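The form predicted on its own is given below as one chain in structure tokens.
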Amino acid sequence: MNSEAPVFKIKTGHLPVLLLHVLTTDLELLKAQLALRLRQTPDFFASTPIVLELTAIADSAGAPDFSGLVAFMREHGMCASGVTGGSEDQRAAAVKSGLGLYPDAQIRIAMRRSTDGQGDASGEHRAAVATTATSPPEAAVLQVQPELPGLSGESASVAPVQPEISRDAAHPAAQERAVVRPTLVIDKPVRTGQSIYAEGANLVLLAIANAGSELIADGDIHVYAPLRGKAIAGAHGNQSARIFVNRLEAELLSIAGCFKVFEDGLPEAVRGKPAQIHLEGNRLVMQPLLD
């Protein structure tokens, strides 16, 4: 064997992971809301991987018990790969517990409204997705976002999202909170690392969706194009919502909370082809579009 010849080679990438927002620096509340959305959606979070942002905590004195929680954590499947966001102490923390440092997310841009009087969109989310019918609202102390750090687009705003996790019918009030909006259209390419939201309203995308990108909307997602990133329609729970593709290469697709994570790939029925993704109870169905 020619000793010089290289066995590895070191490059970037871009990968979907879970973003668990962190709220509170009481481990203990943590884990017992953990421990119910688990219960709720067992197999939510088998073997992806989860990256803590602590940006809500960073002002908190101390650190939190990192081991103790990736500890925690692991018993249930979820798998800690780093952490973002935070104070120094607590980043420091979490490298000597064995978790790695991912650069600080951007803060997004949040799409224009219309003057009709709503509050702040960040606090919805919050709410929305901490408080189901079996926990209490005074407990929300995190927010699970499958989305990766985004960049401002050029042309079309875009916003962080939290898609639903809890499947329960009895959530009228996720759906009372979403305001019809004009269908809305894009007609530039979706780069990698780019994040599209369209706020209570379906999106149309009229060009390619790379790999990295990130398209949310409270309705329908089409894409007249190849989609090679990540759609997550009816983020606030409706679970009618559909996603029509011209070119399924997705890397994630999720409709109401439930999403599929395409590792290994796509099926063959669907890859590379004209589809649409439907929910049929708690299951994401595939079909292609044409024979």
Given for the second form:
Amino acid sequence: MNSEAPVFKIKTGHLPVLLLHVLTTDLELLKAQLALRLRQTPDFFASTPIVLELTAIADSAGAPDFSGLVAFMREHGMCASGVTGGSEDQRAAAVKSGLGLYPDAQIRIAMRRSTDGQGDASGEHRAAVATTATSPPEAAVLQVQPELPGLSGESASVAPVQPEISRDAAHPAAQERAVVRPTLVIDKPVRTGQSIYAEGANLVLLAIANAGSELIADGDIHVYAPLRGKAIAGAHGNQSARIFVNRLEAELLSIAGCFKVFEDGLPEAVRGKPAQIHLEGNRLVMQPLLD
Amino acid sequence: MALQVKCATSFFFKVVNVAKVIVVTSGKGGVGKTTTSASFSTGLAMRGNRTVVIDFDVGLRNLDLIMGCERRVVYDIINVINGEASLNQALIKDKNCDNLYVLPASQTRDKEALKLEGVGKILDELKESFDFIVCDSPAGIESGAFNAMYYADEALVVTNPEVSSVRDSDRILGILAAKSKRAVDGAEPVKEHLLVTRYDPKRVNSGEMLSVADIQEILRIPLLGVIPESQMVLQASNSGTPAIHLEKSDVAEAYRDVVGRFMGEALPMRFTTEKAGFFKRLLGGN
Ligand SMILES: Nc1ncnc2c1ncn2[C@@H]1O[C@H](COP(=O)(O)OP(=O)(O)OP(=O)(O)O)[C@@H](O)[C@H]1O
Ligand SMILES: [Mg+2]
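Here we have the form predicted on its own; I need the corresponding form predicted together with the partner chain.
Below: every chain and molecule of the assembly, starting with the one above.
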């Protein structure tokens, strides 16, 4: 290989990540409870990267023993990659233990099951996973990029972060991104294991989204073919986001974190039909599209 | 006639000079990749194409068994990559076809020895003397399968008529579309072909298995052929003869059709409906 040819690239990526919310600085207690949980599903975390979410302990004095926690997690197949939230001291302690710092972001309300959803146990379990895996921190787009100077050509459109509002304040409307990004149009099938994210934009898919695939948009999602995978619209909390599909066969639908799973199939009225999905309060409404 | 075809194709490839790399892949194991690789490469060679079939299933060598050349394996692909043998030393000439060579996998080495860069080098060298390079992929989506598919120009996606196999094929198609060399380079995408194997119309009709239409509806790629389920495949592999050589067999004919379609012939699909049984025919039912 030519030694002058570039052999690496630095790019920003948006990957779903699991958050472990740390609710105590007492490591022994934390380990004990984690161990109990992991015994039930020993292979659940197969080398999954995990971010430690420290917001709940930010006001506690001192920091957990991160080195001990990381070692314990590693034994159970969880790779702690960094922390988010937490006090200055805690973040400093995390860095000392070799952890990375994710931008300090107030965590958005968790994904919640649509109020008329079925509440079976396995569904709840999935809910817990879906929560952390697919609901990024509120305003992550606003806050992530300024901490990666020079890595993204898009930082011009990002409002600067004022540190004092970064923890508890509700973000005022003025902070919403001012620039509307162009719709992301995909004309190839989205297949099992693939995930598409339209960041700050609508997503239009002109081909199938098969079972085991994932469509995520901060705006609306349109699928002009069968939708068989998961569709997550309004991923940053836009409650007026909608999903439009040509043929509804989805595994999961979510708008602004309010979701439904369809382990036992979709309701007759919309199954396999053109449909639209929107939010009414806490309820995900699925309607056939009439012509 | 056979001679004419031979001249025409080799002339074509010398002028245009494009050797094609074709991966036979599936995701799921045991669906018929190796059976297909053996028969497909044999069929290409029978039409006069200079063809080599490579076993990428390091550690689980069995293409050589199905091709009936296991006793002649001296060197393998990893010897070549490590510079311990030349390609010429490792290539085994097929016992039935003049234009066909087998590059066996290693039975003893561990899989990590096969690296993408080494594979690329071997393929480049093979491209100089062959028209078609058929890569028999191992099951799974790990490095072995990735090595086999990365350089592909075309892919035969082998699928059995069951949900888990279709799901795995979908995943493989996703990887081909996103991570193959063609995808990474932004070149023309890998050309995808659907090959449904072990198809049993009777079990499809009884609802036990997916139909060809069901599979196409999910995967949405062009159908290259349907290979029926047949006891004779096992016999063929036990005797070290690719199934395409079988006399009076649906499987052999189906594989010949596949090769014909691959070469651009418009052949109707066969073996997709239940054969009328003896009593049905006797009674005039259908
Ligand atoms: N059309 C067919 N009819 C009946 N049996 C078949 C057919 N095709 C393949 N088989 C049988 O299925 C089994 C698996 O076939 P084969 O080894 O070709 O699959 P494979 O996809 O290469 O498997 P692996 O993933 O292990 O490499 C063998 O026993 C073979 O004889
Ligand atoms: Mg095989």
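In this text the structure is predicted, and so the values were computed from the model without any measurement. Positions refer to the first chain, counted from 1. Basically, rigid core = biggest C-alpha set you can superpose within 1.5 Å across the two forms.
S.K.: On a core-based superposition, does Asn238 travel 2 Å or more at its Cα between the two forms?
M.R.: Moves: no, less than 2 Å.
S.K.: Fitting the rigid core first, would the Cα of Leu27 be found 2 Å or more away between the two forms?
M.R.: Result for Leu27: yes, a 2 Å-plus shift.
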